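Encoded as structure tokens, the following chain is the form predicted alone, with no partner shown.
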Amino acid sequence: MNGQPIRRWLDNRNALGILFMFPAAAILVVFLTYPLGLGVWLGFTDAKVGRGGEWIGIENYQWLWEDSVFRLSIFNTFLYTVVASVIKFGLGLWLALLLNRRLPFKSFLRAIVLLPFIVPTVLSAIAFWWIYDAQFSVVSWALVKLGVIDEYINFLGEPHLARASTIAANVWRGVPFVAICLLAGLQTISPTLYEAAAIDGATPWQQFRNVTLPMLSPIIAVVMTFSVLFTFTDFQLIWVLTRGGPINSTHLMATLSFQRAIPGGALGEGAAIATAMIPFLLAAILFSYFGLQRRRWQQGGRDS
């Protein structure tokens, strides 16, 4: 008798799911949402290392947007994510087309693509500091071999080209993401539709336009919205090539409220940069998410 009512809650299903999600929400809620409000609260205080802060209100958000550094870092950030993946879009759905196709050794070149992605961020970004590097740069040498330049290129040293140089470094290894993901997509397309679309008369462009992309879009939706919270938020490669040099030019969000917060030692004022960055990730969430309830990207059609 006494088990009764919990054998008729473990019956419930409901009740079973709430509690299988239970493990993974006490994770969430100690490792993530527990920082995320301790940083939100932060960004009201006048917290320093060493020293609790007093709330002090909007006065940090009122003081970073008459920071020019600050204004610069939101342009940067901005320029970074948008030109990065769009980039990003462009090689992984052409490298995911190709390897979708009939090639010699499709498994290893698989292999290869992926490589990219699963080497560490920082040993990355140490391989682009050397290839960077403006003494021994391996692309200045070998320019200056084939004559096409006479000096080693600063790449780090120069904002326009620092920022340029950070964005290849972030599509060299955000690409295979998304062409597997786009890959794994054009694999559940049945080949039926194509041959269906080239009956008709339809030619290649066509079937891309009318039967890929339609087919993709939910993946498309899902892998940018990934894409652009990884650049958005991109750190490690960012701090290892160039510290947000030269002369702030490639400062992200990410890396000056770490600046700010741990080595300049502004705790309040670093949390309050970071907490700046919530609208705008949200902003990119709930456009994928809006997207994908409508019926248009889920079924490939129009609005019913």
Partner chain sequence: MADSEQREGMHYLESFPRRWVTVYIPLLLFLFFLLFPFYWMGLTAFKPNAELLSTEGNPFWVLEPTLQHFRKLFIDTSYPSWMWNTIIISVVSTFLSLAASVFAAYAIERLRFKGSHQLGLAIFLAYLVPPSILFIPLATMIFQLGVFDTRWALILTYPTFLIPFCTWLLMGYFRSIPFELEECALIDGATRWQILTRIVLPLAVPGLISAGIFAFTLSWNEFIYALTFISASENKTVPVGVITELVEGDVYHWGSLMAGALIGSLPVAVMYSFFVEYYVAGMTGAVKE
Contents of the next structure:
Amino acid sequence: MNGQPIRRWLDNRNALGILFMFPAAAILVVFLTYPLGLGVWLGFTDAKVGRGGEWIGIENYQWLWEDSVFRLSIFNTFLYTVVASVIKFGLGLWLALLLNRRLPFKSFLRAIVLLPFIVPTVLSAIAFWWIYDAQFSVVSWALVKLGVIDEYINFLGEPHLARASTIAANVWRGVPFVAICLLAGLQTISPTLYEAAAIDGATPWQQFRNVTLPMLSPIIAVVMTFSVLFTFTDFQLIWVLTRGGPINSTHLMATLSFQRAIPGGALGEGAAIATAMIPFLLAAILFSYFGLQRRRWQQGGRDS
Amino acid sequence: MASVSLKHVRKSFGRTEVVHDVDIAIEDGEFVVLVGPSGCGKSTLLRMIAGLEEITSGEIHIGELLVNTVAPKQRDIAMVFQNYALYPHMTVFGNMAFSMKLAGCGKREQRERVGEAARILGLEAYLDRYPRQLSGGQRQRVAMGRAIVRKPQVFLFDEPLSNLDAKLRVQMRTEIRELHQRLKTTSIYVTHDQIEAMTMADKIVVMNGGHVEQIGSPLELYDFPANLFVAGFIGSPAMNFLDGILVTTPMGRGVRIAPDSIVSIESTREPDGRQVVLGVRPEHLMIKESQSAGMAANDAAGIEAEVIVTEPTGADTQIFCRVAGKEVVAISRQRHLFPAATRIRLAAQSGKTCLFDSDTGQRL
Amino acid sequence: MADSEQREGMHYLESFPRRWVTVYIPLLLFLFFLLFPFYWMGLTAFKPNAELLSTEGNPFWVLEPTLQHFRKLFIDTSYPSWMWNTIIISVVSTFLSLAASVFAAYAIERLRFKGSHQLGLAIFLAYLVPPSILFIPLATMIFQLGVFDTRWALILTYPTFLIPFCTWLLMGYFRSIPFELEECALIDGATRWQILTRIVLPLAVPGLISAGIFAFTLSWNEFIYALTFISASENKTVPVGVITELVEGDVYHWGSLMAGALIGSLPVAVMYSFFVEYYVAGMTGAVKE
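Having looked at the form predicted alone, could you now put up the form predicted in complex with the partner chain?
Then the entire complex follows, led off by the chain already shown.
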């Protein structure tokens, strides 16, 4: 039989494994791994749009180190990531705990809570743009009517206000993600643990402290790593709301990289900025990896 | 139908060998049960016969065919899994006809053979249902039905009853046995439950730690266990073991358990003074008159015992006692109700005891 | 949820007013915070310009709803073609990624070939590579491949984040299918291919839906690649088109912007409403594994 060798070959694990992996691996190697390396290489060149670059060593990085805007963008990125993540975690956990209670229309509530996360970020950012408008802001309007303030707030015009406003918009989008993921974690905690704790005399706070948090900590570690990662590399929200302004006070590394590389045409410099994010991301990924390890250990290390 | 033979079969996972040099010959049409505690290698052995695990060394023949490198589907076997492994997205009919569909059998033949199997198993009314709509026992039957429609040379069962409740287990045990008597297909059945082994098997293979401890018919194993492991594993409640020394008394040979407790035994070639382990099944321990301290001293063939607890099961009474520091259980048809700490005397029914070497554990 | 027996628990210990303060009021505040922007978006889309730009009256309501913003959107801009582009790009890249991911996930999780464990880890790491560090090198590649400013630019690059996500998610689903089913099929005479198509895939349908829905919304929402790789107005996707074409200098067409955002969000929102459970399973599954 002619088909026999082929069929044999198809039943071989390694051969079939390579065959099955091929499409995914090919796409990822060509469009992910290669560009990752290309990006790092571009960071060491003076490439411009429309012309290949010459190797210039670490000149881009030296130049960036002198560049106050770049340093400001690192500061902004950290500020944005840390503040937004902390708030997202706090509010997200609170919302998850609320949704884990006995509630009417529970699944409906859970469904609409997630809306901010599923709607395209850019499009919801447009709504925030309008809400933050210097002249027609509905927030200002309400505060004036309530007598809290006299003048309309220039949400996106003042550096500090702009930072706070973009963080608020990021929190708005991120809270549902954190809350729903943590809720999924909460639902895996057996109610008998709470019943046992209640009979042992634990107050609600003690139950939260001694049952909920320890049981939830592995998933918190993972969810927050994801959240930090997404926030750190955020681009869309800032680009729509402020384009990095006013006076670069909201520029993140991602937006600065885009601005220098695409409208600015300095591909090499933009790539250098993007590459500068990698060490931070690696740190977050390692943290995530150990978070997963710990989780495996907590499950009893079923498969090593 | 076919015989199955395993010759010097070994299996290693990495550097650890889990099945050591196993030889088993299974006759055509036999129902063989592989029994042993969990981790003894019985499931691995079955999976090697099925072709789901590679054979590290040795030979497995099904019929005349050496199957070491033959794919499962070409071995002409059928297997019933512990969790049934019913395809949840197929109906009962779909599950049973799946192998025929793959083999390219016609629709009519599929219907005929599934119908026949369904008739045997009483599943005719359920052919359109999905596995999730069935009870545990019905799922079990579908799993068997899927095996019989293929008319294989060998049935393999991997702990098929362990997910059922106790009552259903007993019922399905009988059904599988009946099925075998009807189809006469060579069957290999893996279980950790010695009662299943005893009740179902033509031949039992007791395994422990990757070795075959003994092969024989159920009663052979029960009456003449080859070693302490088999003696302790087969039978419930388990056989009692007492350490002692061989002696000769005026009434014949015996084993001295304690200064005034001697159990008489059948003749043995072993010399006096030898350290042995005496094995007595609970139902072979008889209760002699209790508390008659006067005659105790003269009665050489008796064991001094202190009652720990008495458990009536209705049909009989189990008496747990302490003898020479060891716990011993006796089963009596009479409804004794001894308070705790009652001193009684026990005697072993003559000819029903076993002697084991206290070092090797082998039967003497 | 896990227990079939009905339970009320210690719910009876909480008084009604207490529940209001600790549960309902905070929850209502959350809902207001999370949903207000949508209300505002919808309201603005129907408000005539006069009402939009007046500081008089109640801004939370619309007196004379109008469709003029929608009309402008569909007549004066290329919105319909943005929509069409987004649909085609999302559907094609989702299907491509899903197909590649099914094979990859099955190979990694079930074939257990040499190195599959390391590949699983690599997939997870690939999932964590953000587009914002890839868009510059990708832009140069897209240019060299000659697909700049075409749909292909996005169809080829979206799988870079879709495949890792889908593969990771499907690996979890495949893992939950008992091995015995495959072994049983093997004994029943199925080939590897038949096991995949007749046993594993039908059982992984919920996983396929989850991965598909999630991948679709991810591609629909993508911004930075679309912004970088597309320049001609009629080739843009909805998010890029709305943000770049509806602002003329300093003149913001708020009404049309909101109308565009609203319509652009609608497909994912509708899809989401039909498959909430799958979506949530996809999102939490990817985090949990």
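What you see is a predicted model, and the numbers here were worked out from it, not measured in a lab. Positions refer to the first chain, counted from 1. Only the largest set of C-alpha atoms that superpose within 1.5 Å between the two forms is called the rigid core.
- After superposing the rigid core, the Cα of I18 is displaced by 2 Å or more between these two forms.
- With the core held fixed, I27 shows a CA shift of 2 Å or greater between these two forms.
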